[in-house]
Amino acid sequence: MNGRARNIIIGLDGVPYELLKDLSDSGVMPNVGALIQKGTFRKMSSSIPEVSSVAWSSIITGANPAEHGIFGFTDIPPNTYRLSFPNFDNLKVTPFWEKDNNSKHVLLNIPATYPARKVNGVLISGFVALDLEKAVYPEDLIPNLAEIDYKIDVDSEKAHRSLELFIKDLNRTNEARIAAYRHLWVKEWDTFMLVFTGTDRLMHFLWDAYEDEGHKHNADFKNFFKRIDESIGEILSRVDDSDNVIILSDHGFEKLEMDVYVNTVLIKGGMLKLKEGAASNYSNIDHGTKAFALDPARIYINLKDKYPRGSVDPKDKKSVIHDIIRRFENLLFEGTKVIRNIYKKEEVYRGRFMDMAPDIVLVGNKGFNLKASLASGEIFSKGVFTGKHSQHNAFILINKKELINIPEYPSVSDVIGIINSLNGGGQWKANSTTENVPAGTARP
């Protein structure tokens, strides 16, 4: 292990600072609670927008999205209206483990790392992964994973039919994840990174069960976190004082009050036009369109010479942006402002891929879940989800009390720099420690 401290990184996808504190204080997660008492526990900001593909890409590279090139789960290449789905091959900045070939790495269930590629150690991709065989390096691990019935992700479709079936599948998937960690722990490594993604799935469908003590699935919610805490306790029992233990989330979570369809706002405002009688998809964006949105709320100006039916002259871009901002600033639901922050691309992004970045990014006010579906005819509706992502209440927890160069309120793009400082500044170098939060942004 090259005489250096080992690094154990545990990801709890989507878990907010407040929930972790509450479950620790109430005794549901005693192992995490003990770590909070002895270590450093900070609220952390997510990426903008606060989606896992962007946030985890920033965590593993230390880079801003305009540096690493991942802006969301979907994209539209220039000169097309074709929806594409970026994956690990589209990441433009080297993740930390590929910069440190002298160390061995075990990387389990890391989101946005599909298809898996060669590493000095082990990489098992997390969601979105389409084929387990392409999600595992080295391939000789696949039979071992098959033996434990390992799955990349829970089948969320089951929640639409039966929450009981969903919870059963969630627990089964989690147990296989734990079995995989135990199998891989015995290998030689300097860095062990494990991400639990079932937390995000649970909170999407059952946030109301967390908030309501009388909910019939309240115990199921708490038991899921209790089981993760037991696994964290097991890991903590296997490390020593020289090891660095980092537990973190990629974004926060909160109660979902209402879904808000951004493209519907643009359609009703005459800024987005679809071909009459055609299916509601991006390939049917028509002439006269000034802007369109990709999930969750990334707005792109439909510029001439950039898109096939571009309708906005570059000299008019600023006035179009101004009109869009004014429209969303004034968007209300039953007297409540829907949008908390509106960012122009220059306020959020820095890097050589600025041309790929959205022109405007919206962040919803508390309870408002922004979506970009073209199929919704209404601006407001409510689906099956009871919880939604939030931007300002991710967390980072480290088993060291005195830290060097850690911001009071770090961002996901600071994680690699923080780990670098834990290792004396010599093991990993962050590509960028630029915080993906604009100056003047309201803090929690």
Given for the second form:
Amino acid sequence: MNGRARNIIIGLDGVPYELLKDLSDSGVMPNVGALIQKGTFRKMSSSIPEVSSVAWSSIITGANPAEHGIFGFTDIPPNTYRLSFPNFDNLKVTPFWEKDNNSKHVLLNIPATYPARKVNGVLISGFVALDLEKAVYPEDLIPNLAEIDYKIDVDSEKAHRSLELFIKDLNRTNEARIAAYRHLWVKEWDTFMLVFTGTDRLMHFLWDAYEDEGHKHNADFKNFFKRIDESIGEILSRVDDSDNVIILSDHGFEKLEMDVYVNTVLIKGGMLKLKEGAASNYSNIDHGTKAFALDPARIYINLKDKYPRGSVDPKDKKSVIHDIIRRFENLLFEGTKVIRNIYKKEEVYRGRFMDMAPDIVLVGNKGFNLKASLASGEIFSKGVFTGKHSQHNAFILINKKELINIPEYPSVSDVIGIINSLNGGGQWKANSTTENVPAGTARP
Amino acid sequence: MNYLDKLENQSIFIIREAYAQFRNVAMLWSIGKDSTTLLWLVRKAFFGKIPFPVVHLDTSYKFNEIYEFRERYAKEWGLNLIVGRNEEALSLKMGPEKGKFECCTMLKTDALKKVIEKYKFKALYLAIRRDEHGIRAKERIFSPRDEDFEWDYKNQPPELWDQYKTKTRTEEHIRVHPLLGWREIDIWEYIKREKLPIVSLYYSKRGLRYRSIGCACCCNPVKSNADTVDKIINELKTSRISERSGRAQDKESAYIMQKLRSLGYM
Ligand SMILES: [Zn+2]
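Compare with the form predicted alone: the form predicted in complex with its partner chain:
Expanding to the full complex; the earlier chain stays at the top.
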């Protein structure tokens, strides 16, 4: 330790500002409630798109997607139609701990940090990590994790069969996470970062249980958050006032009213063509395709020279984009507008990797869950999920009031800067090449 | 005692103990080398007459050689063979052209679920080995016991089984892995010693052979001239290519897709 304050960063994946406030006010989360009274609590905007891999990459680097290179859980490299899955190796800039090798860092379950690599301290990767043996640095921790039945993520498949089994597995995964944090806490460190990801999984499947007091899993929902609060309370009891405690989420959540299939809109509009009789895969995108979407709602223009069966001439790109925007602006479900924001890439991204960025990104109106999927057939349908991500209402909560530099409505790529100002210096230099540009972030 | 005898004894002990505990059991037979070795051990454990069914999950997209082998030895060894097929999915024309992931999941996992539901098996023998590459073997170590019961017979004596039974009461079944301690080369040495019949796909034809087999659509052969068991053993001693390399990439992608899909992406 260098005699300076320690930083404790606790991530609550997907937890919206309003829910945290509500559960604090209603006494489910008393420790968080006390911290809200005492510290600084702000609504925060997520990345665009509002998915965990993108948002956490922004949080740990201070960069926007066109700088850090992570635009979603999936990608299609130029000159192919092959779906790829970007991981930590594809992150183009360094996370804060690799810029501060003189300090010791413990990093537990941060999404998009797989495969694990060397750090001055400990790194245990989060979602999507395939193989625990490649998710742990240093390796000699693996037996300890095995002993506590550590699991990277709950088996969400279970929720599709039985919510009871899912809840059981969710709680068990969470308990193992808590056991792992306790095991690592006693090590020597300057930064301790821990992300609880079960919150996101719970809200995907059981948002309805939160909203409905009479729901048979209402107590399960609250108990999960209660347990998170207890862990936060435990951590708070182990720090002193000079330490910085930052609790934050990567995106918000809200009730899911309807799934909306972006590629189906394109197919029905004649802008996306799949090979006759073939599977609904990206590899079967056919000639004549003007655009296609990747999850959740990133639209790429099928440019000549960029893709194998590219069919849009660069000089026509503008008018194709215009056409797509018009189509989605006017998309209605039972009289309600489906799309809230339509961003052209120049409006939200800045950086060296603009070429990788989607040409258009859509953000849905309240309740409308945008999905890519080539195989839906329908534009609108409803699946098993009852909650969906939201872009505008992540949160950040800090145990200090006298902050030097926090925007009224920060974004996920501001987090590094905020922590720096807490530390009274800039040892965790953000990777942003474009100071003061709210890149990758919408501020409605 | 020689090394293979030791492995054989341990496996047979596990097989008998599991049967004594659970009775209503079955084993999965993919017709591959590992599960055929397991089948051989099970036959030995019960002196040639297996007292429970042998389940083959049939995707109907398998190699012809596999079907021929299955029919021949099911008869010769007097197996009580259950063929699990997901007729529902097959009738919907589910096949690799719908995407490899859907193919594997629908056809294998769902077929297995249906078989277990129908026969109410309490335990299943699987031919998983600890040295297998890819996500399957690794995930096992950290999977909760209800999902993919890891049984380290050295640390978990049979007396503890009752505890596991109550612990997993609400879950589907318990998985027993008698081959956990075997390596790929042990399997081949054993095949050689016991003169075990093995599907011809493992032997080189025109410079290619399969090191592991599954659906015809999801497996790629490796370059090899090993067309006898001896040559295969020799190749394994010198080669450094992973057993599952032929399908590792696809499997990793399929696994990520499954994870993402279960959360509503894709
Ligand atoms: Zn989520």
